[in-house]
Structures are given as C-alpha cells and as structure tokens.
Amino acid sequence: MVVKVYGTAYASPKRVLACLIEKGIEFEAVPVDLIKGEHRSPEYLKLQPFGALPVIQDGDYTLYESRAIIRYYAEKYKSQGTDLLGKSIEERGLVEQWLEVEAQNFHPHIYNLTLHILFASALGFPPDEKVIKESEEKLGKVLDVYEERLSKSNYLAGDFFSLADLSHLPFTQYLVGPINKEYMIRSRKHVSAWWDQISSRPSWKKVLQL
C-alpha cells in the first residue's frame, strides 16, 4: 500500500518524508497549497479538523502530526530500513526526550523566524522584526544546549542517527538557506559537524530532488 503524504512542498511533511525513505516505505506526495487556502478546504478539513500540514493516509488509515506520523512508522517498520528509535528503552528515552526539546524548544523560535521573514508577504501581513530579534537570541540559547550535548555524542539521542536528529532537518535547512542565518549553526563548532552529518544523508538529498 502506497502511502498518501499531503501537503509535501512545507517543512512538517517533509519531516515525514525523510523518515519514509529512510524506512524504505513507497510514498505518494498530494499536493497542498497553503497560500491559496486549500488547506481549509472541507475536503481536507474532514481529514485534519485543524487545518495544518501534514496528513498521511495509509489504507483507510488517516494520522496527521508529523511527529506522530515519523514516530508511528519508525515502531511500525522497526526491524525494516533504519531503525530510528534506539535498540534499548534507555536509547528510545533519550529519542524520545529530544524530539520532545525539538517540538518545544527548538521549534517554535525557527518557526516564528521561518514565519515573520519568508512567508509574511504571501500570508498578508507585515514581517514583525521584534519578534525576529527575539526568536534569533531565544533560538541561540537553544543551540547553545545542542552545543553542549552534541561535544559529547555524534548525535542528540547517542551515537546513533535517529527520529531526534531527523525531525530538525526540515526547518534548519529553511534556517541555512533562505532565512539566510547559517551563522548559528555554523559559529557553534559540534552543531555544525551534526548538522553536516544529517544533512547529508542520501535520505533527506532525495527530499529536497523532489
């Protein structure tokens, strides 16, 4: 069964669509236009009542969060492709301790700089440069933690690529590329080194061919 990913040109689906690959599962990209509000259409409201990307559809089987999606297909397909939870609980704990520092502490500062200086325009309203300055210093802080952690393994959970590491690609490479400050990664020496490492993956060059 093909898996159906909506939504794919924005950051959150693309997440899923790293994990997908790294699973080896066959996907199918539907595209979602957020600019034109197709988002809050009714047909896509019957499938996420909240408007927001992603959704998966998998058989009759519908899920929306990307985080729920990576993190349902990394335990459904375990023992298939990369295994992206860790190979004890100890391992999955600390995956899961990071994802958790990711969604709630490293997110929503690139995701108001994402917001406020590459999709204000299209969206109808002025870019809100205090904010900008805010999410930059607050986001700093963030990485300084990752600094700290990352001179001690090769990536966030342990010496192990994982769900951790995979859920941050999406919205740092917006951070490296278009929002135009690689500066935060680059100034910290062991962020940079991981970052080099999960960006490289054959995983996510194949997410950003398509």
Second form
Amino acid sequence: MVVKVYGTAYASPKRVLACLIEKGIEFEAVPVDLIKGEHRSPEYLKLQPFGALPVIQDGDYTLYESRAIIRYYAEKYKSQGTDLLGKSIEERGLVEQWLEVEAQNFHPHIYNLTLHILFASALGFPPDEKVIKESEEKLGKVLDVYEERLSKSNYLAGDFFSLADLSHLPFTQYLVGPINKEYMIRSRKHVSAWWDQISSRPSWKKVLQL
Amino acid sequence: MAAPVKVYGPTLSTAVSRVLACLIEKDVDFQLIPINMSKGEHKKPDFIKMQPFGQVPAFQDESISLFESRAICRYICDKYADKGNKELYGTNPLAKASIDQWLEAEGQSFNPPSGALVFQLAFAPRMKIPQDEGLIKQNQEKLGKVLDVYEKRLGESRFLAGDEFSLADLSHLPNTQYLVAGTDRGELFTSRKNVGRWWSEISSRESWKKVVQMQKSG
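Same protein, different state: after the form predicted alone, show the form predicted in complex with the partner chain.
Below: every chain and molecule of the assembly, starting with the one above.
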C-alpha cells in the first residue's frame, strides 16, 4: 500500500517524506495549494480539521501532525531501513526528549522567521521586524544549547541518527537557504558539522529533488 | 527507601504537573524536589546540568535523566508499561498513533494560546507584570478556534484519541485547570457542550485531583 502524503511542497510534510525514505516506504505526493486556500476547503478539513499540513492516508487510515506520523512509521517499520528510535527504552527516551525540544524550543522561533520572511507577502501582511529580531535572538540561544550538546554527542539523542535530528531538516533547510541566515549554523562549529552530516543523507537529498 | 524516580520543579508549573499526573496514573512512586523559580534556582549551574534550557521539569530515575514533560510522560508509559493505567499510551500501534496525533495537537495548537493566557491571566498578576490586553484578545481568539475543532471531535469520540482516557487528554489538564479554576475565562471551555463534558470527566479523575491537592498544599 502506498502512503499518500499531502502538501509536500511545504516544510512539515518533508519531515514525513524524509522518514518514509529512510524506512524504505513507498509514498505518493499530493499537492495542496496554500495560496489558493485549499487547506481550508471542506474536503481537506475532513482529513485535517485544523487545516494544517501534512496529513497522510494509508489505505483507509488517516493520520495528521508530522511528528505523530514519523513516530508511527518509525515504530511500525522498526526492523526495516534505518532505525530512527534508538535500541533501548532509555535511547528512545532521549529521542523523545530531543524531538520535544525541536517541537517546543526550536520550532516556534524558526517558524516565526519562516512566516515573516518567506510567506508574509504571499499571505498579505507586512513582515514584523520586531518578531524577526526576537525570534532570531531566541533561536540563537537554543542553538547555543545544541552547540554544547553536539560537542559531546554526534547526534542529538546520542551517537546515532534519529527522529530527533530528522525533525530539524525541513525548517533548517529554509534557514540556510531562502531565509538567508546560514551564519546561525556556520558560526557554531558542532552545529555546523551536525547540519552537514544530517543534510547530506541520501534521504534528504532525495526529498529536495522531489 | 527513597523512590528512585525524582521530579524537579514547582507543583504550580503546568509542565511539572503534567508529569506528576502521568506518574500518579501509572502508579509510579516518586519524590518531588521543589525548585524555587522566583529565586532563580532553575538558572543555577546545578539545575542547568540537568536541563540545559533552564526550564522545569527535570526527571531522573535509576537509568536516565530526562527533560521535556511530554517526552518524560512517553518514557514513563514505556518503562512502566505494566503498571497502573495500561491504556494511557495505547495498547496497539493505531491507538498509540492517535494518542500521538492529539498530543501533538495539544503541543502545537492548544498549548501556545492557552499557555499565553495562563501566563497573562494567572501568573502575570502574581509576578506584578502588567497584562497585555492585545495578547490576551489575540490568544483568546486563537484558542477559541482550536476549541471549535475539539468541540466537533468530542461530539464523535468520548476522549480525544478514542474511547479511553489517554496521555493526550492528560496533557491538557494543567493549562485548562488554571483557565477554568483560576481565571474568568473558563467559559471558553464550559460554554462548549462537548468540551465542557470532556473537561468535567478528565478533571475529576483521582490522579488529577491529587495533583491539584499537591498544587494547593505546595
């Protein structure tokens, strides 16, 4: 059964694609036009009632929230492809910890930068310079903690690539690319090395080619 | 003998109380080690060693040191799978996925506006910080839209992830407790029939009553 992934032109659905490729799971990309407001159409809201991206359909089964989707597939196909969850309950605990760090500490600030720098004009509002400045400062402080962590450990949860690292790929790609703040990564030696490692994985290169 | 499980933080913290509720549901003994945030204990080197972002809670058992309340809850359910409420994180992959979906909805859609309101309405006055009416209005509107989605869902399902109380519902207890019992915005929840019914049910669980008691006496 091929997994349908909605909204793959955007960042959060790419979290799901990276995971599916790491696990060797076939998928079909279904476009959703945000500018046309397709995510607020009655048909889309039946699948994802918050009107957010992504949602997946796996036969009759529907699931949304990218970090829930990646947990589901990483566990369901644990013995296939890359193991993204660690090898013990404790390693899994560390994966969950850094996945929550991404969701709660990293994401809000990088999302603000994405919204105001990349999408403000398309969505019809002026970018808020104060929000941009504050978000960059806060993101910098978070990256300082990452720098310390990654000086002791090759990846966030330990010496293995996991869902926690994977979850950072899509929005960090925006940061070093169109947001134009690559210096935030490059000025931090261990964060920079980590970014090079995780972004050069064949799965991520494949996602960017789609 | 002291319990090997330790939780560091004040009971009044929403994230700390999330973990306490989970430990009580799972029947896991723990020690609560208070952290005085008004004295800046969460920013001191000893605490930063456990939680590098200087946030509460931090958690330890005999095999691991962890932070992030929702990660701690998942770990507790994994490690102590055979204890207490066995349905809390589902007993099959589809149930677990649904719980994760609604845990993420809580973390990404419910927590930001409800957390902002809890800070503005319950904490700012205590800390003698002036309230921001603009932020209050904005977050009230945002939370209202999220609760409209919940209203529909809870008309079709007894609890968020399905027919059983789960971590997903539990994760909503701390912020909602403040808004319903500690501010005048409780009607955001109680004016919505299904959300009101759900709140009534989840907040009357023994585990949550114990946490509220700990908050009152701590």
